[in-house]
Structure formats: structure tokens, C-alpha cells
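So this first bit is one chain, no partners, the form predicted on its own, shown in C-alpha cells.
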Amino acid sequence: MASDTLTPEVEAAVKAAKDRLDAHAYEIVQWHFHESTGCPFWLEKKKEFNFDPLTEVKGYDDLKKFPLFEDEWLRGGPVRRWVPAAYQDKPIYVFETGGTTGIPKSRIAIDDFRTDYSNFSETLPDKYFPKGANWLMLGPSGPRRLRLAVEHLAQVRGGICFCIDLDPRWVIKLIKKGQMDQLEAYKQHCIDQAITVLTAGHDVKCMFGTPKLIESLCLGLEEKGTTLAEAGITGIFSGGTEFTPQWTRYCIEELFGGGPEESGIYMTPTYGNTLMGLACSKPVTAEEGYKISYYAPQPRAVTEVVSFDDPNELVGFGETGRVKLTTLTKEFFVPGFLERDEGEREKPYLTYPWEGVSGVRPFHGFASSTTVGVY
């Protein structure tokens, strides 16, 4: 990293974070590969590798000595494979991604959610995030780490979480089908329940939502004469693959009338999912036209912009590649997996003193074959 392209001050934020991450990554190896805290399928693959992770993996750069993470390893059971040994007796929960055909992919956790969303919560303003305030979760129900993510985000701020019903394999059902009417209606159904809470006296301030259904609920509300800030709404969290710098001004400018401190609404994109956890973004601003650049939650987890045709090797600031993402807790290891993702690598800042990404859309490798259904 070129030492004129960044200020003393963030340059030393920089050398600290690595610092940081290299002596994490180093106790996560040792945690998940040592017998008497590592899960059977760490401690079964080992014996495959060329090299000793506890001897040989001194810090972050060794995690290349992995291959890559291959997503296919959480389809199917035994799920307490993944368990580490030092956690067999806490309760576990299991969250699953995907799973609209075939075997979902199933990760275990225990609490990485609630540290997650318990270290996001402290970059949410509280002008906009009231402590106290009722939240509505408006996003995917069921075996999803999300639902529950959301419901202790609002419980950590002093809250309580409504939710409504969305399955979202059903929609993709529906979208393969080709059957919009019954897209539309089931659209309805969810706004529907989103609009009863808000108009049903809750004190509901905070939401989560994907672009598409804060669209439509936005649009729901307008049919009823109304809108999101006279709904009660003063701060949004919002994640999922629609978060285009065109649609952010659209939905700011057109949706909610201005930016907050005009229509009072403050909106905060956010990239993850169930491996990673969730990357906060850098404000968003007209000035900046509305450009969206992520930044992981490190040391917890990494993400890096590489080669397409090599995932080893970082692209240049502001050039194009695949994002992969690296998940380092004691709950879970991902030493390295390709995304379904690309975006621009971006430089870190004083807030986030590590590498970013923005422009995060479908990777164009099999874009077309990706339907992204509610998110």
C-alpha cells in the first residue's frame, strides 16, 4: 500500500488493524485445529493438507495456505460436525441460505449473531436509531440467522421486534414458475402485515428491509394516503444485491423525500449473510453520488477484491474482481471463499483502516443464472 495514498494517521490505523488481524487469525487456527477445542470437520480435513495450520499459519497472509472454502461442505449432515469441541454443550442454532432446490447450505452458531449485530449497533446513530424504540423486521422468516439477528439488534437497543411471515423460497418458486400474479400477491401479503404493524399503535421507529420491499411498502403506504415518516420510520438498515447507487437515490430522493435531514429518514446499506455476518457501509451521500462502499467487520471477518483468474492475488484500488470473504470466529472458520459477488476494491479510512469494496453486484460469471428473489 503506497504510502502517498494515505495520511500518516490512517497509515497507522492500518499497520494496527494488520497487527490486530494477524494475532487473531493466528488464535482461530489454533482454536479450530487444536483436538481439544476444534470441530470433527476441521480436525478430519487437516489430515488432506500439506502443511500444519498449527504450526505453520503465524498470521492473516497464511490463510492462503488453505484452499478455498467450498460452500457444497455445508450442504447436508451430520451438522454437529461443524461444533467445535469446546461448545458441544451450548445450545447450538442452525441457520440455512439458499435451499430453493436441493439440500440447503446449514451453518451452526451460538452467539457470533448477537456479537455481530451488538458491534453494529454502535455504528447506528441514535438520532435516527432511538434507544427505546420498536423495530419492524421486514425481511425473510424461518431457518434464517437474519430474523433473529434483527430481533436482538432492536433488543440490544432497548427495543422489541415485530416480524412479519416471508418465506423466500417460495418467491423464487414463483419467479422460476414464471407465475407473477402470485408474486404480486404474495408481494401484497407481506406489505400487508408490514403496514398493520405500522398503523397498529406500536411505537415502531426502526426497521430492516431489502431494497425491493422498502420500495413496496413505501409504495403500499402511498396508497393509503400516507407515508414511511409519518408512519412513525426514522432510521432504516437495509441489506440484499438490489443496493445500486441509482436506486439509493431513487428510493432517497423520490421515496422518502430527502435525504434526513429533510424527510428525517436515515437509511444505512449493509453486505452480508449467513457465513460472514454483515459489513457496515460508509455513508452515503448526493455528494458522493450516492456510491455505496462496504467494509467488513474485521478481525471477525475479512473481505478482499481478487483476480477473477486469481483468488489469491488483491486487484488494484478501484479496479474490478471477485469478492472473497474470510470468516475467522471461534464458532466458524471460512478460510477463504469466492462469493457469488464482484465490486471495486476500495481504500481503508479512518472509521474502517482496512481494504474495502463497493459497486457489490452479481458476480458476471453466473449473473444470469442468480435469481436474487426478495433481495
Given for the second form:
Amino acid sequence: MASDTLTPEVEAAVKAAKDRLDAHAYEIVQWHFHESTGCPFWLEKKKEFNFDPLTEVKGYDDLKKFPLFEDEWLRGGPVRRWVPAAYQDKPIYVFETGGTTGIPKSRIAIDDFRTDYSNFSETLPDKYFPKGANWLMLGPSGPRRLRLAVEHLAQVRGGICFCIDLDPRWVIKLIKKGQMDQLEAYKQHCIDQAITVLTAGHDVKCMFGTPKLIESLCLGLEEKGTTLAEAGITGIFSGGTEFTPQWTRYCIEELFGGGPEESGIYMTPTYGNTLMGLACSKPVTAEEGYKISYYAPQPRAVTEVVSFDDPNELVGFGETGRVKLTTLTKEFFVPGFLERDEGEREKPYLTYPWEGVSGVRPFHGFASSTTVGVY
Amino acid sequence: MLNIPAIRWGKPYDSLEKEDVVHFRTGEPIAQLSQVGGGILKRDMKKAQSARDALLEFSPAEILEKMATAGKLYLEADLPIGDGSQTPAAFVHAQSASTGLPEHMCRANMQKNAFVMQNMTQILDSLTRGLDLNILARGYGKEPARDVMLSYQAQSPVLGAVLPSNSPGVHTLWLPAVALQLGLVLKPGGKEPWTPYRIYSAMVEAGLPAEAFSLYPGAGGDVGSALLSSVDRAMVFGGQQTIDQYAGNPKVQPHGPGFSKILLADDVVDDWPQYLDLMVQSVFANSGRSCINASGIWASRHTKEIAQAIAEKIGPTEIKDPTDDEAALAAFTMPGMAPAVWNMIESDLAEDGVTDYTAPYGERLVQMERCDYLKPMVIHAETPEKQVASKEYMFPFVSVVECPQDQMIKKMGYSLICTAITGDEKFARELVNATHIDRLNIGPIPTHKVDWLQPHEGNIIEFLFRSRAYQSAPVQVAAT
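Given the form predicted on its own, corresponding form predicted in complex with the partner chain:
Next comes the full complex, and the chain you just saw is listed first.
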């Protein structure tokens, strides 16, 4: 990891983080490829490799020996082939992503989602996300990780979570059919439920919402002559490629009525998915043009920004490339998965002494065929 | 390079997201256009009534006078745009460079828009059938000649429009809204922001209140959808899919393909050479891009000779630089569009009884590094049932269809403009009664010759105002 312009303090932190990552990568590969602990999928796949992961992977950089992870491997069953031998008797969840057309991608989960969100909880300022406050989860649930994860976040902070469901698969179908009036009606249906919860005396102070739903919620509250702040919300976390600097600026300046000190509302962007967990953001400020830079929850997951032509080649800092993800948990091992997103490679800093990614948006190679902004 | 902000009720808004408007041949950026999201528009629409209130500060007569001034400024002045300004020549050059339309056609469209602004008094007199505009402004009033109360209610304080990038002439359709004291909410086309911005600029320079206007460049699926769902009266320009999507929605007036036609009736068809130039112009004007261009010529006989003769006139047309006054063809600037159109045409040509009369004049699809062209096409269809008989494309393309006169009205389908060349009164009467014909020309009138003193593509007065009952009686008020 290049660090030629970093301060000595950050450089030392970067080196320590890299050492931790190397040790973690070694441990995770040992776990997933050992007969006593590994899952059927990887033990079977091992036979195809021209190297032995148990002896030849000593650190993170050795993960390049694996072929790129193909998302097709996640489509279809049996899903139990992903369960590590050591966890066969644990209660297993399955989380899905995609699935508007064809078979969705599935991953098994046991406690990873709780760990991700417990860790994320540590990054939230108590001033705006008060311990013990109740939460509103305004986003997709069903077979997705998000509902359980946000609920856990609320619980780990001593609160209770109210949930509004939204089915993104139905939303995508409406968009593809051009039934925008139905889309509006469905969105309004979700917002009506959210407003009901917020105005029912449940002492909800924190919430998760997708950008479009936060926007609609604010507009819906305005219609009723009130605001998100008056409804009691002080802390919001949100996420996704729709979370752009321009949207953040509009949201903070116009929907909230100013930054946290002025409006009383603090919003933090995140970038997460079923495979990675949750990447946190460097604080977003008007002074920096609302730039959003994400840092993966290393060493449990690593994001790299790689060349469009060669996924093993990092682009320079500040340059554009495709986001490549590696997940390294005992529940799930994903080496070198090319995300459907692109962005710019960001330098490490003291809070997150590993590299990040900014300007995340749909990979331009997919842009014409991907329906984005579904919720 | 120009930096063009969004306009929110007259105030510039410089977005953090910008899209380059590029030259269609060189790829060189001409301007950076701010992109805003639908949420901003929706929120701004809560202040829509202020736009109408600002215009109601002026009498209709004052607004008409200012619009005439705006028309002159639009045509002749150096007007501000974004962080710079534009002379008329620079405007024409920029518009041509981003849309692919030859410069002389841009100039012609400019004349069209200016004419409408400068003659709005007569146009509204025609569209309202002589109604005193003060009745629309006040909402009610007595008809001067008779002692009858009239009342009209504006159905929205603003007119919205999701604008296209292909033909700068369509802007004439929304211009009357300002004179009717309705604010304007526009989503400019990504490749043709020039006309709406210049008209806005001209109107403000002429003294109309800036707070009556909003321009929101951005993605159609987001800001366009937001506009159509949050404004009570709006126009949208698009393809057949767009038309189908909004058909039956009383809040939206969709404008798409015109499927305009020329019918040569049995009483005149033997004299078809007399009308050859009219047919050629109707197909060929404005590079065939407009919905008022003829895409079908129907006759019961001589159709092969007609197709042959039109093909001889327009088939050999060559591609020329857009600055050339002789340039007659516009480029397809959206990647992949021209090859996709060509694939559809090839599929239609595979049908028996369908003949391409422009085939001898060389390849029709010309692909260049950053843009493509389709050269003019004249296709003959032996019967109206052939697929090609109901097609329209954004270049000079016409199908000459053989069809007995007594089946024409039934089989021709929807026509925005129908020019029926006939002296047969019975046939003319049947055409008058045909509900799938919008603008009807009886006699040798080119389809693209538009009389602005006639309603066009739906009367905008009927779209924006509702006629209603209004009664009043004196009330005795207690003395204070």
C-alpha cells in the first residue's frame, strides 16, 4: 500500500493495520480450507486450484492466487454447502441480493451481521445517536440483511427498532414497466407508515433510511407542516450509490435545514452489502464539497480500487477504478469479488489506516443495463 | 467553457453534479450543465403559486408586449447564459454542435420560436377564439357582446415540460403558457439545453419576472418523472412508449411521433407529378426530424412511380458539415441509435411486397467515430398491412403505400398532420369526421407548413383552463 505522502503517525498505523490484515487473512484461509472447519464449497473448489491455500497463503497479498470470485456461485443451492463444518449446528440465516430476474444470490450468515453492526455502532456519535433511543428502519427487509442488522444496531445501543418494509424487487418491476404512478403510490404507502410511527409517541430518535426514502419522508412531513427534526430524529445512517455529494448537500442544506449544529440532525453515509458488511465514511463536510469516502471494516473485509483492465492492478490514489471486495470472516470467505460499482481510490487516514474509495457509483460498463436507485 | 446552472424560480443553482454537453463530432465539451434530482423539483413545486402570482402582477397586454420584446431579443441579442453570454450566432453554433442539426436548420427553428413570441397576441386570439384574456387572468368576466358570465379556471399555476433534444421547433408548444400567466417548469434536453435557457433569458431581459421560471436539467427517470408527477399540467416529448405511458392521464399532454401523412385521392392521383415537390418537402424539411414531417404517402395507384420519383430527388443527398448552408441531414448523436433504427428498417425490408427505392443510391447507414447518419429512405409498400406502412423515424424516411381510397381512413392509423390532396367533397367530409386525425389539411399544403393561428397538437387553452359556471350576487354586509 503506497503511503509516500502520509504522516509518520499514519504510516505507522497503516503498517500495523497491514500486519493485522496479513495475520487475519492467514487465519481465515486456514479455517475455510481445513477439513475440520471448512465449508463443502471451498473444500471442493480447492481441488481445482493449482496451489494449496493451507501452505501457500501466508498473508493478504497471497489471496491473489485465488481466481476472482464469481457471483454466479452464489445463485442456487444447496445453500448449506457454504456453511463451515464447525458451524453446522448453529442457527443459520440466509440473506439474498438481486433476484428481480432469475435466481437471487444467497449467502449464509450466523453472527457476522451482528458483529458488523456492533462495530459500526462504535463509530456513531452518542450526541446524535443517544444510547437507549428507539430507532426507525425505513428500507428493504424480507430476505435481506438490513432489517435484522439495523434492529441489532438499535438493540446493541439499548433501543427498540420499528420497521417499515419495502420490497425492492417489486419496485424494480414497476420501474421496468414504466408504472411510475404505481411506484409513487407504493413509496407513499411506505412513507405514510413511517410518519405514523414517528408521530405515535414512540420516542424514535435514530433511523436508517435509503436516500430516496429519507427525501420522501422529509417531503411527507413538510406536507403535514412539520419536519424531521420536529418529529424527534437526531441521527440518521443511510447508504448506497444514490448517496451522492449533491444529494447529501441538498438533504443537509434544504431538507434538514443545515448541518448538525444548526439543524440538530447528524447523517452518516455508509456503503454496505450482503457480502461485505458495512463500510464507514470519513465525516462529510460542506467545506470538502460533501465528498463521501468509504473505508471497509478491515480486516473483516477489504475494498480495493482496481484497474478496469486488470483486477489485480490497483489504480493510483485519486484515480478511478472498479471496486474489488474481499470478505474475510469465519462465516464467509469471498476472495476478489468485483463489485458492480466504480469509484476513486482514497488514501488511508488515522481513523481508518487503510485505503478507501470515494465517489462510488454504478460501474459504467453496467450503467445502461442496471436499474439503480430502486429504493 | 460555459457553466450552466439549474434555475429554481429564477435563482441559479450550481449543482455539485454536472454533465458535459459535447460537440457531436469532436467530443469536445461545450458546456457543463448542472444536474439536479427530482427531490429538489418536488420541494420547489410547493412555491408554484408564487410563479403565477408574479405573472399576475402584470396585465395580459403588458405580458404580450414583453413577450414580443423577448422574441426580438431571442433572435438578435447577446443574452446571458450561465456564467457567460451568447450571441445569436454562438447559440446556433452551440445548438448545432450538440444536437447534430445543421446550423441553417437551427436558424430556421430560431425564427419559428421568435415568430411565436412576437405574434403571441394573434396566436392567443386564435387559440381562445377571441376571448378577452383578462377573463382568463381574473377567472371570470362578462362577454362584451352578450350579457353572459364566463368563467375559466387555471388547472395549475405552472406548466411543466419534459423537453427533447432532437428538434428545437417543439418549444413553440409551451410558449403560450407565459402569456396565459402560468409559470414554467422545464426539464431541458441533455443535448439541447440551449433553447429553453435562451428563451428564459430573453423573457427576463424583456422584463418578465425571473421567479416565474424554473429549469431543472437532470436525468429523465428522476427529475423528469418528478416533474410529471408533481405538476398538475405538463407536456412530455418522447417516443411511442412515452405516449402510451401517459395516454389517458389528464395532467400530462404527451407529444411523440406524428405519423403525419399525405393522401393522394383518386381524383388527383393521375396528376401526381404536380405534387412531387410538396411531397419531397414534407418528407425532407428539417432533416425529417419533426413529427410534422410526412412519414407516409398513400395513394391507390402510381405508388411505385411516386416512390421512384421521390427517391430520385432525395436518395442521393450527401452528408455535409453542419456549418454548410447546403447541409440537409442531421446526425444521430446518441451512440447506437442509428444502427438500432437501421436494424428495424432491415427487418421491415425483409417482408415480401416491400421495396427500397433508395437502394441504388448507396449505403444508408453511415457510421462515424462519434456520430452516425442515416441517409434518406423511400420505401414502397404494396399494401397497408406491411409493417413499414406504420413506421416513423427521426430522419427523412417515408413509406409510399398502395391503398384503395375507400380503405385509406380506416387503415392509415393516427396522424398528427394529414394533408389530403383532393377535390372530392365526400372524401373530404369523411376526413373531417375521422377522430384519429389531428391537424387536417385539405388541398396541396405541405405537412410541415404550420399555421400558428390554428390550434396545434391539442389546444393549450383547453389543456390549461377549465370552463366552469360562475354566479355572483350582492351580499349585504353589516356596518362596522
